[in-house]
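Form predicted on its own, single chain, as structure tokens, below.
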Amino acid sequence: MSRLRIGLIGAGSIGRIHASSVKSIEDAELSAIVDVRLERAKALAEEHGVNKVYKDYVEMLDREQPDAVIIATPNYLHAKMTIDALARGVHVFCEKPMAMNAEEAEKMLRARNKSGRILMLGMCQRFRNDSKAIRNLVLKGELGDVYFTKITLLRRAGIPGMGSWFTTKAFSGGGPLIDLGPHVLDLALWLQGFPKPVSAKGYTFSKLGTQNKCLGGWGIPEPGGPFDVEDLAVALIRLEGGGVMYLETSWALYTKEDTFNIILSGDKAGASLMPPCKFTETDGKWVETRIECQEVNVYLEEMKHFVECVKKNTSPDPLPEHGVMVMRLIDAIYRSANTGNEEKV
């Protein structure tokens, strides 16, 4: 196969990042850019020397017949666009979350199976060198039986695109749980070999967004638009095998500082992602070992992996099956927050 011809669907914030990544990959090229705001597509196309722009992704698929597409659109479009592309024999890289819910995600998986094409999800946190280092500790058995995982991704003032699709449940599916949650839930499960989630007890709050406070820099605000999603989600998750995970994630929260970390606790040792280190007890003394890791451009690394998988016809990491499992877990957390009960995944 010659250079992989990739169509980009969505020229917003994350679409721009993916466009830059493709431009840096020798074996790939952007063949067309699609956005409902045609001027935005034209501006990005001019930046990257792309000649074809479209407002309608179906027209682009049928006219350009790309080898692959990147779907970087609002959440409610992920499933339909992925299924439409796969039905035309096009490989798909789909941004997180996989879909609005597990039902849509399962339809995407069936479409992947029917097409025989590759479907990869944008779980870029797996491509961090510190993530890989911590995962290697777990896989080598250095932590022993991992029985407790604490997942923290808190933004103090990070509500994206206030009033836009981000803060409109009908288009986004929810707030930080479905926006940030897929990254950290996928990563926490992947670090420990992806045990199956069994049940979840969840809580969601909408306290600061409803006051138009704690706005962030991501997305394009639409003044006067709705905020009908959560701005904080908390959950306790039971895993097959007896382990538990605790999740806290926010767009807006009066807390000391923005925080991102995953801490794994096993019966031999523990490990922290930020900063990457291992901690244990030796001869009655506490020992903490820092792990030196070089930073990488995770968006570039994941796109290189996608291109390689398509060209070599190999399975991507992450698998879409993992995406389905994460969506089932998110669904269970939302259900639990509504019912007040622990819900099965």
Ligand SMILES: NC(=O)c1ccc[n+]([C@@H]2O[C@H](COP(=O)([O-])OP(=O)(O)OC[C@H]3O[C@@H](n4cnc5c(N)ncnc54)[C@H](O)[C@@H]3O)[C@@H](O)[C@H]2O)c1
Contents of the next structure:
Amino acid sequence: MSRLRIGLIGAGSIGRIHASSVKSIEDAELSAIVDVRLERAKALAEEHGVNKVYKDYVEMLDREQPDAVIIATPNYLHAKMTIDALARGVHVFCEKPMAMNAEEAEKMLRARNKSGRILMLGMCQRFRNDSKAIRNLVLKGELGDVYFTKITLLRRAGIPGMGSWFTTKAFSGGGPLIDLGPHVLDLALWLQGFPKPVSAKGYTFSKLGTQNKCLGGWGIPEPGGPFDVEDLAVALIRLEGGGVMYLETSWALYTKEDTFNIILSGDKAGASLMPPCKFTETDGKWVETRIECQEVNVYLEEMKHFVECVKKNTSPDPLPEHGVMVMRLIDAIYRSANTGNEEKV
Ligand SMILES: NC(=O)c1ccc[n+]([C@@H]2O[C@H](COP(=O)([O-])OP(=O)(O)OC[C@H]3O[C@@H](n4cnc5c(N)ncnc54)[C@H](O)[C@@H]3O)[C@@H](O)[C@H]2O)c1
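Given the form predicted on its own above, what does the protein look like in the form predicted together with the ligand?
Entire complex below, previous chain first.
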């Protein structure tokens, strides 16, 4: 196969990053850029020397017949665009969250199965060297039986695109739980070999966004638009095998500092992701071992992986099956926050 011809759908914040990644991959090229805001597609196309721009992704798919697409549009479009592309035999890299809910995600999986093409999700955090190092520790059994995982992704003032699709439930599906949750839930499960989530007890709050406070730098704000999603989500998740995960994730919260970490505790040792280290007790002494890891450009690494999977016809890691499990878990947390009950995943 010659260079992979990729169509980019969505020339917004993350679309721009993916465009740069594709540019630095020898085996791939951007063949067209699509955005309903044509001026965004045109500006990005000019920066990258792409001469095909479209407003309508279906027209792009039919006219350009790309080998693959990158879907970097608001969440409510992920399922439809993925299914339309797969139905035309086009490989898909789709941004997180996989979809608005598990039902949509399952339809995407069925479309993948029917097409035989590759569907990879943008789980860029898996491509960090520290993620890989901690996963190796767990899989080698160095932590023993992991029975508690603490997942923290707290932003104090990080509401993205206030008033835009990000803060409008009908377009986003929710707040930090569906926005940040897919990254850290996927990562926490992947680090320990993806045990199946069994049930969840969840809580959501919407306290600061409703006051137009704690706005962040990501996204394109649309002043005057709605904020009808949560700004904090907390959950306790039970896993097959008996383990428990505790999740806290916010876009807006009066707390001490922004925090991103996953701490895994097993019956032999524990490990944290940031900074990557292992801790245990030896002869009554606490031992903490730092693991040195080089930083990488995770967006470039994930795109290289996607291109390689398409070229070699190999299965991507992250698998869309994992994406479906994460969407089921997110659904259960939202359901639980509504009913007040522990909900089955
Ligand atoms: N992996 C990550 O780290 C990461 C980071 C940020 C965002 N994301 C995800 O990427 C997606 C996009 O986020 P963003 O921050 O780039 O948003 P954004 O609002 O900056 O960009 C979205 C773009 O999609 C365009 N668009 C909307 N409807 C369209 C349509 N029907 N056809 C073509 N284009 C259309 C918009 O005009 C906009 O330019 C979201 O699903 C988000 O969750 C992932």
